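Read the single chain below, which is given as structure tokens and is the form predicted alone.
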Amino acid sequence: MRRFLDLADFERDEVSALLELARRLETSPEPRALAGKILGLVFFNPSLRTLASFQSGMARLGGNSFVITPGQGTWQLETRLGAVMNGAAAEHVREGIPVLASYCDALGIRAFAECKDLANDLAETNFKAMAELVDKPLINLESAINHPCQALADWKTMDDLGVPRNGRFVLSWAYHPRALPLAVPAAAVHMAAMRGMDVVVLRPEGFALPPDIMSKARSAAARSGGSVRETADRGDALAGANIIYAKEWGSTSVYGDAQGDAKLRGELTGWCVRNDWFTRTAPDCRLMHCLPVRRNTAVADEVLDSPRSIVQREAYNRLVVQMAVLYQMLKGV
């Protein structure tokens, strides 16, 4: 493996495998498999999880690992092409990412949206621009549209449960007080399709999906034997659910237009997962989020805090399915 960019780039057995992989690691450690190789990561946007969990990860596979976050002990750097640098940028990711990359055997990128043109973001602009500047394995830590490390944990988190492959999950869009990127939603959307399940997307009018994402699931689902549909209607699509994955995201209808987005979700501060949510139509069913997530703003503590939340599973699989990716692309390299 030289590029952990997306799952959509595996087929479905080869994401199987890589599961089997993490699960071997989890209970029969190589605390020196990774001896002597060293990860690069670079954060253009906080962290907790995913920090951590790789650094962590390289650890115990006998490896080290650097952090970089641009402008915080380091020169800040340019991303845009075509840039006339007279501001705080002090170097280009042009020059900055191959040199990065030059000290390391494998390198992590995180770059957010913008969340200024949905276009742009869709076709992962600025983060393809340095991916093409890297010549070692290159892992995405989460770009415009997409999050793959997390896809993969929430994948074995419902492995780990016993939640059927068949199983509906429901991506719930949950409120958050300003517009967050779709990177998260995309990727698990497209991860439940890919898994087999019966995908409903439960979300306000205003906050569609983009069509590229709906299409790129539909088609995940038509080889899994899964299906993907979108709703305004909670009580549809919660009926029966297996999953909930509360989610916030911003407007696609307004795009980039803060004032705009702020107005369309001032009207949703309903849309806060509670127990409610759950009792009469899906009562055994389970809560994801890959956090951070706002307590009494997205979820509810008494969800939060109750048996059905597995968010606490899905953030330690971070760890063990981030050794999987870094055993596979590093070991015997």
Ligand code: CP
Contents of the next structure:
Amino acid sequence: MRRFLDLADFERDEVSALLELARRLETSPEPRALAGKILGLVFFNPSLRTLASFQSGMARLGGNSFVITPGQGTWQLETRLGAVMNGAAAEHVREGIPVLASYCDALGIRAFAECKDLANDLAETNFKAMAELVDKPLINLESAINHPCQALADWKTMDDLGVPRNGRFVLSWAYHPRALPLAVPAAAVHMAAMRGMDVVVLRPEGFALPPDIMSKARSAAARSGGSVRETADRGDALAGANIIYAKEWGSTSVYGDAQGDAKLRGELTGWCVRNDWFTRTAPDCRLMHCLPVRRNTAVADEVLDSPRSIVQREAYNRLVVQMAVLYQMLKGV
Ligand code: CP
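Output the structure of the form predicted together with the named molecule; the preceding block shows the form predicted alone.
Shown next: the complete complex, the earlier chain at its head.
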């Protein structure tokens, strides 16, 4: 494997093989498998899980890693093509990224959406421009519209807990004080569709996922035997649900308009997942969230602290599935 950028780049049996490898490494550690290998990690945006789990995973396989957070102890990196660099950035990614790639055996890059221009973010313009500069194996640590490591961990989490392949997966919008990117909702809806699930996107008006994201998920569902639809009706969405995957994202009807978004979301503070969301029709429904989560804003304490919540297992599985990705990329290379 040379690139892990999007779960959609893989067939279902390839994903199954990765998950099988993850389970094998979980039960039968190989602490020398990647001895002598180096992973470079570039974070243009903050992280807790992705940063720590990749460093930990590389160490558990006998390899090493380095972390670059541009502008924090290193030169600030310019990403805009054609920029006149008379501001804070001392170096352009066109020099910086190939230099970093030359120091390691695989590189991971995190670069969130700018959340200004939807078409630009959907096209992954920034991430693709950097990816073209990397001649080594490359991992997407979360780009504008994708988070494949999270999606793979979420798939394994549902497998671990025996969630049926054709169960109901409700991706629900949740309140946050400001607009967040579409990467996790886009990756989650596609992953669940690829897994063969009955996927329902539950969101208020103004927050529908863009057609490109929905059609990609529907294509995956068509191949897996799953289905994808959306609704603003919570009762309809949650009836018989196996999973509610809570996630905060920005308005797509006024994308890039902070004031317009704030006006819309100001009315939606009730979209905080509480016990009373789990009606008699979904008594065994589990709560997923990629984390970080704002308690009592997106999800209430009473849900996060209940057996219903599987967020810790999702976060733990980031370590395990990423070890499988690193192993496939670097073992024997
Ligand atoms: N879920 C996730 O990617 O977490 P971090 O942003 O902390 O890496």
